[in-house]
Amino acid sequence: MIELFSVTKRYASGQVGLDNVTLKIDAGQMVFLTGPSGAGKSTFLKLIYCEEIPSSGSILVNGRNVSSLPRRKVPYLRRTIGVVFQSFRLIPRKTVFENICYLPRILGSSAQEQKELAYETLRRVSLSHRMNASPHQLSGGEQQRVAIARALMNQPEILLADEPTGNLDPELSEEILRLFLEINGQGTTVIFATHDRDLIQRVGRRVLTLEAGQLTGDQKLPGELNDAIGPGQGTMGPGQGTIDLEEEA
């Protein structure tokens, strides 16, 4: 699914966000990223996405080297993936309703197929009943779900996500983690790159760890929420999005 080879990451101002990274990860797996501010972990998410491009090395998604991907093949790409921000990003004039339907909208799907597909993304997220709701009118935790399900819109293969919690409390952290243990166990590849320690500890699973752009560390935790959520639930499989790139040049 995800393999980098020898990935480095260095910026014009000499710092580097990445050093020598190799590492894989199997389709299906919720993987955290973890390691203190600097440490690369947002870095490593843009690189996955196309936002940045390694210094060397390459990066394979889904067999393909996306390190070296002709820019205008690049939105095809991110079609596939998913993503989610620390800070929310809707636009506060839009309804939820608009601020989810962008990429549907800009793809040529009708009226009724960007609400239909809008209510059965927002049920995913328990937000169906909020649909013409403004942002300002949410608590933070309905923002965040909103913003998942932003990122869930296409059907994406692989969904990346950079502090998800980062601007939550503790309850409503654990809330958004166990939605998305339950995307994870639909069958969507999952990073989930977080410095809460606490959180990683609670839910185990695969921990990625970054210290000054190095891998230092890469083990399976056990976690009392490892479980919670099993495979196969939900109506939503990974995949329904898929684009050949190939086909799209």
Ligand SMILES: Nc1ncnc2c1ncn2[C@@H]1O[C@H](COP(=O)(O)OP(=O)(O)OP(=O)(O)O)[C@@H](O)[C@H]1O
Given for the second form:
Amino acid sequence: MIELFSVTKRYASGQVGLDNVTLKIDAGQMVFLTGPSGAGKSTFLKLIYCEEIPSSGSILVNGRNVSSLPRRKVPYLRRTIGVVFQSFRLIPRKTVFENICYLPRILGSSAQEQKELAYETLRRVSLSHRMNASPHQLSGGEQQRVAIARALMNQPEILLADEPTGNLDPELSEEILRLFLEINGQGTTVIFATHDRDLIQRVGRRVLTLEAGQLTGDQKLPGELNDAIGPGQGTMGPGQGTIDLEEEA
Amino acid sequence: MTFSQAISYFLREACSSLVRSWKVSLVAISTITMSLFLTGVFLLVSSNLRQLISGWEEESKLVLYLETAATVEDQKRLINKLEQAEWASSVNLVTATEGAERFRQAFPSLGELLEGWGDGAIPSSLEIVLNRQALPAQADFDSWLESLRHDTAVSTIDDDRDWLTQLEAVVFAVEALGMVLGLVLLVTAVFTISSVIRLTAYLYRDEIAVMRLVGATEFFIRGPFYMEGVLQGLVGGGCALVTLAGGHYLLLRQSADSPLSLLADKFLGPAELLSLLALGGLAGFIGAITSLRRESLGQTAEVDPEWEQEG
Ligand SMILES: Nc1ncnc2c1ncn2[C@@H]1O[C@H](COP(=O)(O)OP(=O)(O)OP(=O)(O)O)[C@@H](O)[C@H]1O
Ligand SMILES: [Mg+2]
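In place of the form predicted alone, output the structure of the form predicted together with the named molecule.
Next comes the full complex, and the chain you just saw is listed first.
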């Protein structure tokens, strides 16, 4: 569960990233975050994974107040949050396996455990056959799936995505979106920032709209894909939202 | 992850980084090698010199050359006076004949010279072996010497310690010079290692950002870099020791009887060798710490410009 209480983020430069935002996202929800460029979408996500500290207000992530989290505790919070970006942030010098195994390696998993975990996780993104490939041998969509796998390695409770489809063509975008819906269906809270209104329209779900740092909209859209599943997805618990998506595809 | 697992993880990461960027590592390692080699040379020379000096000091004597006119009574009186001083562990009379004999043995080729000079060429003398433990305060000792010097039967006094003291001053100067030079070079080496590690961290900044993103602690992010610094220092120190040992061996083989080999006769002891090695490791560690000191904590996105082509 994520809760924001009157959160404002003012950057050192004076730019306002987020302006007095209060909202609550339940565990297992899938939420879209939208708004024009510079509206504060990335800022919103950065505040959740503690890349930035709010100027005022407080943020609770799974009951922990992260706005006053000491720096040295941030890594432990991040292990429970997966983050995916528009630019996939894969390391070109490393294989897919190495790219997704940074955390397990540090946590002291054996080589065998790492292999098994990597295989299982890559299977969730349908890439288990590319374990030893280099990122540059993969298509953009595949690279993003590797980045998603990396985010999923530690079974995070929350998955944040900052314009994950920004570099992908519409068809691949939808494929990636389905993957997120599927992951959400397995119980992970997902916050998906995008300005692709079209994509959101097709899926529905809860949509938060930011403008100049302010929360100007919080609606539940029905959506085409959504209609096939049933109403009320916005606040649904884990495992219910996306059952039919696989068949839809 | 246990501590030993962490250390072995750091070692693996550091080794692979050393191998990957071996050219810059080589630069860092060779500066360490140079500075520690030089420090080692100075250490070697000064410790040998000290040993020589302390050997000479053990054997150092006070020699009273007597006037040729000195009578047997004079000799007895002086011997008596000398034996009263508790720091004179032995007093030995060397007669003129014995003195001449010694001279002939020491300088056989100059024997004829002695014949030419005749009987009075070498005066009789009193040799006093000093007991270093029993020596009085310098002032007391000096006034005692002075009283001997004024004795009518004494012509001159030869105190070995005079030139030994001067030699000690020379050794001290050599040591100071070595220390300053070694320190300057070591500081240079620390800076080199620091730059090399900063460069490495810059090259891997994308990886560092990803590690922060997935929840790696600073301990795990920085550990490999610290380890890399320590390894560079240790390898550099090891190279310095090998060079030192090799140079020492060659020197002794090539010129065993030259005075030069006297200065490098005995090799450094294990404690000194270990200290040099540890100094290398420490220099590397300090280099690594200074290189990452300004590295911002916790930021995930010290990001490659390529990554941020959003929109
Ligand atoms: N590190 C920063 N320093 C200063 N100002 C910043 C920083 N990051 C963001 N901002 C400012 O904060 C505001 C919100 O930026 P943010 O990146 O959150 O927007 P966004 O909704 O993600 O935009 P986009 O759709 O272009 O990614 C903008 O005005 C931006 O200029
Ligand atoms: Mg953004």
